[in-house]
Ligand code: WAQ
Amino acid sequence: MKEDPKQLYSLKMRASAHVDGAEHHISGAERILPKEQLPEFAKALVSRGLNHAKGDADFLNVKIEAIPAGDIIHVDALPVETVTVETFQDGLREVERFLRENGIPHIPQIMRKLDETSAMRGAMLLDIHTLQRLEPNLERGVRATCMDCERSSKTVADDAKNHYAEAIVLATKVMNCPGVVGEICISDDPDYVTGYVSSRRTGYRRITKMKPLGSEAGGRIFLFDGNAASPEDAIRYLEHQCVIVHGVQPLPESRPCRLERLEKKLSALKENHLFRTMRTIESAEGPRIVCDGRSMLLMASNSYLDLTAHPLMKQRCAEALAKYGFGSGGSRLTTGNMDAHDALERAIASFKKTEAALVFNTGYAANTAIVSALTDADSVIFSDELNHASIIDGCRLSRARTVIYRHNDMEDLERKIRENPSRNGLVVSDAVFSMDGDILRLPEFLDICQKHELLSMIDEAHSTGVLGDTGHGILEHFHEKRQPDVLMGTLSKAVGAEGGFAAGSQLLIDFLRNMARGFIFSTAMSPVTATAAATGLEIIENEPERINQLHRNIRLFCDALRQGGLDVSSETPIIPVIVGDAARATAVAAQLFEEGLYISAIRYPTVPQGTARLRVSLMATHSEADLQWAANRICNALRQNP
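Structure block, one chain, which must be in the form predicted on its own:
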């Protein structure tokens, strides 16, 4: 150890807030610095105390004290290793492994002691043999202070907390304390899930996850061997001995720091069973598919009429490919408009019994473009709380004020309209709601829109080819003669192709053609795709028995689930089996997949928290045997995963 002849100063910051009369710690930090660096670092620490994830401080204290050079001990930083884990439970298991490696007894009891440290400002000083706590103030704990890393004269202050460097400094000081043989630390910062364990034998072991993201739980335990030193000597060292740590190296990051925010969000998704992955299907999409190299029953597809591989669909697409090639080469308003697009729009207008139609590349693009074109900052949009994400995003893009009404509640809709009068208003709703499978109360919806002279828009993504005796949609289902101002829909579900559309008056279509940015600035869909969509509409017109069989399958499957003890009903091929917990829904779906049944587990944010579900979707071509077998599997899997 060497003495530093230069005068140094201790700079300490502590920030707290008073809640219900009690003081709550927000942030604390310290530096050991030469005089000339004090102003810059003091400003940085004040900024840190006033801007913290744990909340706003109402008390902030900054303290500066001179330190005689002879009172400072200089030590080398502990060696560092990083242990990467997938979940915080795995991280806690790594702590147990560390304790075993270092020969520390009473491991389960020590792990339980971690829960007692969250409310403490300091650390627990725990005798590893007797499990006796040795801090004079058990509520506060013992504080390890008076320490910093070596700094050059060119060091620049940074108000962002460097968790890694500060943790190395603290762990290094603690591991040089008489009698301390190990440390366990979990940060109480809700935005930081990485923690560490340390000992003289194993060095500093950084564990990437030790708690859930967003949790303010945290704390530290100093593991003390009462046979090697006295508690008084240890506490005196921890709280009063000035230590400067040399050789703290930057953290070797596997990813650039600018991507850490993304990694944290993904970690949180994994820990809450909300992380999404994709499976690869290796065959045409029908009632039976090949996935992961094996045949499976598919009950998760929106291809309700099983038209994607219809013989006429394949034939027409092959002919279109030979005629046009594949790409369109430009937007519809420049060089991309082809007779295949015009033919498709005529077919949509005829199918929906409107004056005209306009095609978009996807249903998502159609909704965002239509809603944002029809409204602006002076508009009010009234939107069902369970509308599809594309409608929600269209509302956001429009800059209009959006008023959410309770799901399919026409009384609440009318009340919200009276409370938010607008001369330029739009009321928008799904026809069939994609996660619940229920149907819009259309006649009342149109009554309200007409009464208040508001534009009406209905998203028929899941009703075209599904509702009505011949699959023409929600108007046919209700035998409704009135047309909404905008009928929007997709060509990628029952129609068996790709794309979205708007159908309505010629005035509406002319307006959208000139104002809808998602149409104007997109390359036109492939003429092959346009041909496929027109063919799908033609098949629906010519084969109404497919719609009849789909409706029959809905009744059969709901009956089979009810016989298995599930309370389900639906008028559409979307049949939600509510599970509730995301982890349970994922486990049930995984078990069904292993048994040869492909059904999707739908979780937040697609559906509200606590309503995770299996989203069953039927095809007209599922056999009665398929339906009964699948219903039995679902009921059994739910019983086996309580």
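Same protein, the form predicted together with ligand WAQ this time rather than the form predicted on its own?
Since only the chain itself is given, any partners or molecules it might have are not part of what comes next.
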């Protein structure tokens, strides 16, 4: 406690309305201020009294009194915590919990007293042992007055009612009252359902819902221990002692209750180094990009053949744009099917050497649509544990039973097929695994599917344009003549455009066109996109040297990393450098980014916990010097972030 050097004034406003001759309280507020701030705050409080949710005032009382020197005590604001509840019933249970925590007896009786407080202007002063109400005027209750928070001279008048800031001042004053051991408060404002409980022990505990929205039933109970002080002393303190509360912090911008669950999940992600943000690239996607205004070496793209900005790509897209404009205007089955889409599907079927093909807007849409169309609740799907998320989601969508087999383990696959007999089964695998870069053991896979009469599906997202001497994919890589039932793939990676596809028999494609919901209920991709994809396939056919270059780069880069002491190997442009810990992977990637090398850190849930990694992916157009430099930077960054 210290003396306030400056003359202060109490400014009080009280607004009411008369109905049938009886006065009804609408609102009241007070401030403790130096002289020069009185006019400004008086104006703000008048405005507040005249504009209140509870109605129009017809009587307004503004009173200003000088506070005698030495009459003011200074206290620190109670610490604040917020308890979020779903319903006001839960909120009232929080009140009971608070009473138990503070060792207050007669909890059910005290809770029932809350019903008696509405329509009071002041608070109930309740003896927690005898349950006697100690206020001399039971209708009005006891009012805590003569208090404010400490205001710096810069503070401007706030005419909007700040429930929280005033409540923390009142609660703090009340908690310093002799004999008072706790408080329960519910606002009487119909549109304010947050209330609080407080005690010296638990501080100021906000409870987000304490009554139904729209209810004017509010009130306060000051919980009083009659063995500790006399009620007269308490009332004198509450009504007359001037108190200034220091250190009232503004509430952190609080979320509406319905959004708090979202925020909690995000905070958990942040704590575990799993929160995602995006970088923005300001150039074409090539080996060199401009990112955050800097030129960088990119080793994280799926554009393995660097076709996205190929001159022919740009030219054909410009022509298509001139012909069609952009949008397709409808689903393929209504008005969205254009000659560009038909041409693309012919090109895919020819590239994959199948009877027919069907295009989807993205690879994700293709997998979810194909898997869920081919299977139903009576099916069993056998799926590699490292299959792409879109396959997993397709399995979920199908309602089929999904049996996961160990990664690329054909013995485990066959064992699981024997253990889970099904007349209606599908076996599905990535051809090249997106985060590990390894290749499906295709011949055994096809043997097993054939032997057990199961539908077979292979996802060629990362093998199309990559595997095989001319980039035709996993069948070419293994010189395999047999076809799986479904060759799924994407047009967004080596092909340099966008979209997904299914290639296979005419029967399969007719079936998918009729059954695949992700196809039926999507607006067709833009004819410009379709043109781009067809162009990408054409370039792959015409420039097979790109595939040679890509394979040369894979060998060079793996050699360079091994020379730097890392244990890596890959036959595909996806080269995982396993780091283990998510925080370390993020730190290494951040350091590399600073040094001008853009590589993504891949974390859970994209990869299993504890296998966070740098996922290097190469392009055909990375130079030998690029590769050597990047390998050095990576080895160095790993050493510096042990």
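Numbering follows the first chain given and starts at 1. Please read all numbers here as calculations on a predicted model, not as lab measurements. For clarity, a rigid core is taken as the largest C-alpha set superposing within 1.5 Å between two forms.
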{"item": "Displaced residue check between the two forms: residue 369, CA, 2 Å or over, core reference", "value": "no"}
{"item": "Core-aligned C-alpha movement of residue 619 between the two forms reaching 2 Å", "value": "no"}
{"item": "Is_shifted residue 65 between the two forms (CA, 2 Å cut-off, rigid core)", "value": "yes"}
